[in-house]
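Here we start with a single chain on its own, the form predicted alone, put down as structure tokens.
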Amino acid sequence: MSPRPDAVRGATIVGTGMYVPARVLTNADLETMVDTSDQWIRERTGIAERRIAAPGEASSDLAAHAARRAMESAGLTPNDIDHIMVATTTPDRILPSCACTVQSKIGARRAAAYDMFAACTGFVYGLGLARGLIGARVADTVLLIGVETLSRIVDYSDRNTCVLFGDGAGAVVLRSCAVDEGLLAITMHSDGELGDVLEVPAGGSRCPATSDTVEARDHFIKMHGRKVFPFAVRSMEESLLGALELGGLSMADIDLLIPHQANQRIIDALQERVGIGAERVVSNIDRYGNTSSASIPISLDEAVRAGRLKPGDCVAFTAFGGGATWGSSVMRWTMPAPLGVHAAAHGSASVDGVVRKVGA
């Protein structure tokens, strides 16, 4: 007997992909640009290097590469995609959406395409929206992409922020599954009162671009770091525990935790507070820095290709970001390990296994 057309169904990830630019900006490179040092950066952030988009390389370019890899991983074609959702704070331009540009680049002519703006929590928010679309039978196949070219809005004269951020894209394909598999629970939160903790002051309708805003460097990221740290740890802990409770799980059930890669000290503090061993926590911030909405899907794709997830495992995602936004999700993994689990997934210059390092 076929299911009722209005029957609720679950949603699960059936394909993953990532892409990072070839250019590597090291801490040593930054030492020549601002008053900083490799030791200072590593001790405070855990970051050793980050990827930087090439001139003329925009968010949609990175996103399209990651999307193609995710679709290939899922064994699907662009014509199979019903919705394209792009989580980003750095679209190619204000109009049209980055998602529509990606749609054109990958040839997904059937898909509805739109952007979602939730800063570093964008991918987790996207999982919630994709689950709702698939569960309500509005869509059968959703392509969710987190992408950033944060190097375009980083002030490289500000040593407190320029050391943190990098560029990259991660993507997943979601399809339907049994309601007790795939995404089990998601929490999503925001507090607009904390909007000035992490912001880009100018460039929107409140403060459009003028010669004065450019001179004041108000089109770059401004961050109050001392306020971010305690909020980040507390918000991720609370939302993660909330998602676990909704899913009827505990931290002991989690085989892999993939937190937003903002700062290694934040990841370490979260790990200690929720009581999970380092061997069950994914961290790649040393190589990519903070890639905002792209950090979790990049980390997920690397974990999948390294064979760190198998069907039946429980994986949790948690993030916080500007807005302020925060949220978590837990899922029971259904996707089998891909062939060649250690395959590289980096930019074009690393296809042959050689990564070219260049300075600023």
Contents of the next structure:
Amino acid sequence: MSPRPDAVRGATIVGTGMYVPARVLTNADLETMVDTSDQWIRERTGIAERRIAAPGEASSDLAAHAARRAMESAGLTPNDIDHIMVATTTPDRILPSCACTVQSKIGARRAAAYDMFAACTGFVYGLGLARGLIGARVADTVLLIGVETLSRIVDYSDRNTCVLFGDGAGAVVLRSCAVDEGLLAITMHSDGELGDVLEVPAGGSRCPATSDTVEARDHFIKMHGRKVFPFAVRSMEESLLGALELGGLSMADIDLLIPHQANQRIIDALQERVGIGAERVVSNIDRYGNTSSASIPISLDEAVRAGRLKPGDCVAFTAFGGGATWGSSVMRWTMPAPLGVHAAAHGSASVDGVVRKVGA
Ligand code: ACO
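Having seen the form predicted alone, the form predicted together with acetyl coenzyme *A (ACO):
Time for the whole complex; same chain goes first.
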């Protein structure tokens, strides 16, 4: 019997993919560019290297690679996609959207396509929107991509920021599922009062591009790192605990936590405050640095392909970013491990029968 048209339905991830550019920028390379050291970068951030897009390679190129891999892992074709959401701070151009360019590159002709501008929290926000669209039957198959070519807006003469960021893309495909599976709860927050702690001052309608803004290097990221650090830890902790509560879960139920990869010290502080062991926390910041909205879907794809998730596991995502924005989500994993991968055993218990609507 087919479901009633108004029956509530859930949303889950049915495919994952990632792509990072080939070029590696090491700490040793950065030592030749600014007054820094491999030791300082590793001790203060945990980063050893990051990927940098090739000349001529833009966000839509990275995104299209990740999208094709996600569709392949879902066993779907571009024609199956009816929504493309791209979370990015570094679209190819201000107009048209990066998502429309991706749509054309992958040939997803049926899809509505648009960008979401929520900095590093973009992917978590995207999960919330996809959950709502699928639940309300506005969409059936959503391609959600987090992509950045931050190297294009990083000032490689500013040691405070240039050591932190990298380029990459991660993608997932979402479809409907039983309401007590897939995305169980999502929290989304922002505070525009904190807009100045992380910004690109010029190039928008407030301060359009002129030769003076270029001269002043105002098209690059400016950040108050010391202000961001405590906010990052506190906001991820609060929103993660909020999502767990909404989902009727506790930290002990979480088999895998995938936090935004901004700084290993932030990840360590978060994991200590919420009381989860490092073996249940994903970290790849040593290899990619901070890839903003791409960091969670890249980490997720690596975890899936390494067999760290099996159906029935609970996975949590948490992020913070410029805006300021922050948010978390918890989901009961439904994707079988890829062929040839045996899911790693995780020791925690799971809770059955918990049903919560997104944001309920
Ligand atoms: N190499 C060597 N020295 C450096 C470097 C560098 N690359 N960068 C800064 N320093 C110096 C500073 O100038 C300062 O020197 P001073 O004491 O003489 O003034 C000293 O190191 C210590 O600086 P702090 O800012 O106190 O260093 P801290 O331990 O806070 O680390 C960092 C800086 C890594 C930026 C940290 O504050 C951080 O990670 N903050 C959060 C940043 C973040 O997450 N940003 C992204 C958020 S949103 C998004 O993901 C887009």
